[in-house]
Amino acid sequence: MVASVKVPNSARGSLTSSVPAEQMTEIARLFEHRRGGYSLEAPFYTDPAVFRLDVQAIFGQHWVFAASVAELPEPGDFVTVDYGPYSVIVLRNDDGGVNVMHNVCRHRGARVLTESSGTTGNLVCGYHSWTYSPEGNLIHASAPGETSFDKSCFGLKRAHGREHAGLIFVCLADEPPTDFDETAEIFEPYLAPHDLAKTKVAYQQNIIEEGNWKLVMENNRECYHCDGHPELACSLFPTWGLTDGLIPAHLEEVWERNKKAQDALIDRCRRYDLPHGVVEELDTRVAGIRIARDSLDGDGESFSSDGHRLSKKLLGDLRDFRLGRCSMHLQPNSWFHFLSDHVVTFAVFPVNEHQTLVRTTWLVADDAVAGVDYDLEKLTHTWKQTNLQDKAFVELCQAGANSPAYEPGPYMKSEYQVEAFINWYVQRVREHLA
């Protein structure tokens, strides 16, 4: 089941290099003189020119999470992914791989596929019926009496695509960053036991947040605000991100319960030979990552009010429901929760400098039956509510960044992952500008 949403297109447009030199100098100064440990200055969240630079330097150069294999399991299945001015087709090919093509007809530039997902044979532009093979080759351009032309010169433009542990990534750069293989080697052992190839989409939610994409990512990188997530706090320990010496008095009891639950989880991971330790390289590599297996409160099984499982079907090769959550953050646009009974993927796609599409997808075992093995409302309840609360938090920050009174504030110690994300972002853009 997919919840559709109309994506605003008011600020979409072609990338431009026509930013006046004086303005470009000011933008470069902002990056060069960014104050560490503090939130960014307002133009990072509000300036259309900075947004265009973000698209060029980040989303135009790095590996971006696009979808899971559950969204396109069969040859001909596709999803379309839009970010900034780009629209990309990700299509499952006959060889089991993925073809990634720009969703721009080589005739007049119309969108070739207008649906967010589906199944197709050839790709037919709805405007003048130019037809492309699944590989993007132009095979038909009906124009009786027209001068012939070389069709081989007018195939859909290709981009890079790859699949690791059931996650599909795309990269628009001519030469993608080369350290992604190393990052994949980190996360594949954690994810493989959940076997995404044997899952299906239970539900997908698209939300447009009225906030810059960096505010969306920043909000996800800390739990300082988790008192604002009552449904999530039933199972997710609100002490996430804290360490001894940083525990507020009202969370001391929770902290002790968290430590005991984590010790028990580690014992089970050792019993089943599951990796569980923290790997945190958010700003020390180009393909930044954080991954760990963390305990959950209550029964320790899933994101429910009592921590009890939300689907009766275990995923993959797992043999125990009490495995907490394997959480992963990947720069620049995604985070994930791999549980024993389901998986939740989150993808962030910037629309413009003040709007961001957040796509959340719930995956369950491919033989799980809705209404029998899981209740869809219960399965999605916690994160549906949490997403709405996060949307409100992000929009509060965007409103603040728009105010002349705004100035950067200091990050708390528990917000060190926010600092790492911003540090990664600033480094990548500086490299692009160099």
Contents of the next structure:
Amino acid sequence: MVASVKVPNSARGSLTSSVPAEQMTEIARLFEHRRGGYSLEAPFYTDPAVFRLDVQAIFGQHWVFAASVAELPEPGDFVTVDYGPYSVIVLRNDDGGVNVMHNVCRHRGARVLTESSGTTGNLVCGYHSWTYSPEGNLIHASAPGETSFDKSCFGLKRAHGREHAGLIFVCLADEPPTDFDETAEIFEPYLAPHDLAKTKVAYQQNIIEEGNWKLVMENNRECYHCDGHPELACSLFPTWGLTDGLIPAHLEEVWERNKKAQDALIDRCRRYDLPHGVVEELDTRVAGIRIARDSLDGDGESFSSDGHRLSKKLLGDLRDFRLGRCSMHLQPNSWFHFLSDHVVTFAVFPVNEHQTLVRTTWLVADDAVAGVDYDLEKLTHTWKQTNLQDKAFVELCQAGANSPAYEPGPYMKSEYQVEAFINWYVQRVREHLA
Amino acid sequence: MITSTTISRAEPQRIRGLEMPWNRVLSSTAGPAGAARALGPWHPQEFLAECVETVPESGGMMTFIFRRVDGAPLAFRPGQYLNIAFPVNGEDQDSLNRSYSLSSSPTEPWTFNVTVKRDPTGVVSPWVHENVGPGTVLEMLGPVGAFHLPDADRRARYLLLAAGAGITPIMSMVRTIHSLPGQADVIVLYHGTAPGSFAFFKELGYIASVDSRVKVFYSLGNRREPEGWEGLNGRLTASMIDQVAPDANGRKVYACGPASYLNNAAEFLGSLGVDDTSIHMEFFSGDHQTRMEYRAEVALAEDIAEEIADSPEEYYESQPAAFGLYEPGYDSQGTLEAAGLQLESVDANPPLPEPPARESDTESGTGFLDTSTFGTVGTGSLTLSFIRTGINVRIHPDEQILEAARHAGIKIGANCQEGMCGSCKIVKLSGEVEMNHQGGIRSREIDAGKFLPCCSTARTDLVIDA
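Please move on to the form predicted together with the partner chain, as the form predicted alone is already shown.
What follows is the whole complex; the chain from before opens it.
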């Protein structure tokens, strides 16, 4: 199901226009001279002008993960997502497609929808009751005495929206990047068997991390720090990202177990005709992606202390609980874990240069009953704890970037995906500035 | 002359899982239909049944085909059993009660089968084999037991394990699934002592040959493999389960047989990752505690049956709605039912919220509260009762409800007044309106009793939560 509407959006003001030319030159120089293999210079994490450029070049130009179909299953259901200065309405329309609109009233600019999610017929601004259809057309504005008021000129600004395998993406650019179709073709066969359309939201967590959005993404792209995740380490092999020859002595036993579990998982994937191989194009395409199905420790089923399932209802038409985790990273703002019994989606929405909203959503089969088929506390425990630990790590780095003593350090071999993310980011901004 | 007719066909509906026919009937009618009442196996009853035929089975078993003396069909779930009184010591002496699994399918409810293995050392089974035949009438209680397939299951992937006479309830399940459409996936692993000891061997082979959903594996429990044997050999092991059902951990397991066999099965299934809650077992033999549990189950069934016999009307009223195939809760009925509690049900027509209680809340025609004590304003053939405001407004059928309400001093916020913005949305507790909205309200909201008074007229008297 794809709903994509092309609407010229050229009237938007330039976000960086307020940055003095001299400063802009300095920022462009930073991007031009970024030292590969090393973390970024401090201004990338601390400078409001760089943040404005990030919003313009990255979040204003690329496909951004907004929500899953489980969050807006029926016509009229909506979510609003805010990033940087933007607020965007994502609404399930009557045709089953997705409408994406800027959450800015065309009268005096008020936020039209103030809830983060809900259901609505038309969209009514709370200020002067300007009323828009689900397509964004202005259909009612009381106008006593007005003679030349043309409602058709004041529809909500539309943006692009599309849905692939139950994931909804939005793009604010006039001309969205064109290679997203290819990326979707890569991930759809991996995700489709989990049938997100037949899931429901079991829990959603929003946390604000006191750190730049890039630090949040960087932290997620490596498991070098996974010693800091005791709950996650029960099921996720901490050898993730390592290969033969890179295994430290204390992880050799785990590595052997990991290889054995991976072989068993591949057998199962072949039996059920599930794709499992690694596709890694984090910085070799505009819609960067990494996806693979990896084994889990213990029973190999889910993110629990013994690897056993956390929900007793299998997703979709999956036949087996022991399917490890199908994990996907998408540039610029999301990662996902698709398991046999539940799905966890992570969306990153920058607030400003030093604050980021991380939204984690746990999905279970829509016929799973809380307290019977799953225990909400147990379902969410591992990633709630892991998110808090990651928040602390990100905040340590932000604090460091603020220090005059900070200078970029080298990424280790096991952090090659962090380098790929940064490389992707730098390339995209350079292209934008060119 | 050749003419052709195009028959337009609806989009083919894929039946995703398994659903029992009584469930379908109940979910497609406003109130329980008569047939579904008779066939819905919610509660046990006591009844008389007449044997109409006997069929010898291999393995020393005999199938007895019965029909109810009162002519009613027998309602049960595949896997359940009957408790039957056998006058082993003559008609004047106390009968001996025994429980036997039903082996037939409830989708052929006009007759039903129990299959009895002759135990040469037993008191009852040899008597049954020798004395029960066409014309024999027996007192029965049932259906009993929580060991049965779910009424609706969109996944419907099963591993059915049977040893010896443990095949009887499993046979009922296989026959039921075979008789129904749907996307089930069934693996039967059936243990016997010798090649000739497998009851229903031919029928199972036939079903497996014509029904791609069903696979049947046989294994001999002893170590000596006779010549020509093409099945498996050896007692149940974890690797044997894994061999026949490598996706066992994603299946619901139903297992029936002797206690030692079932205890082993539980251990092996656990080691293969099958969750305890996915394993259902019926013991054909057992220790003292198991026997006591079955006795308690039968005693509870007897109590319920008596209660129903005392007040059949109340019993039918209390029958739940069908379990939605895609709704939660449909397969959790076993324990609730065994406890004699009303089953968790999905109510297709949830009651509207109760209006706030009032002093004048007494019996009235509206069923909510007494609106006859309200003051009445306006003229017209229909009455709008605003229960929060406590006023009746007389209205003509062509009058806008919002306008009439406002004239009567009822505060309802409204902006566009053209059915677009939805700001005047209110709830009606009874009655019908004619609404010409322009997108200001969703069909889900209308289903929940909401309407937009700005673009609505009254068709009947209305009770409004405003």
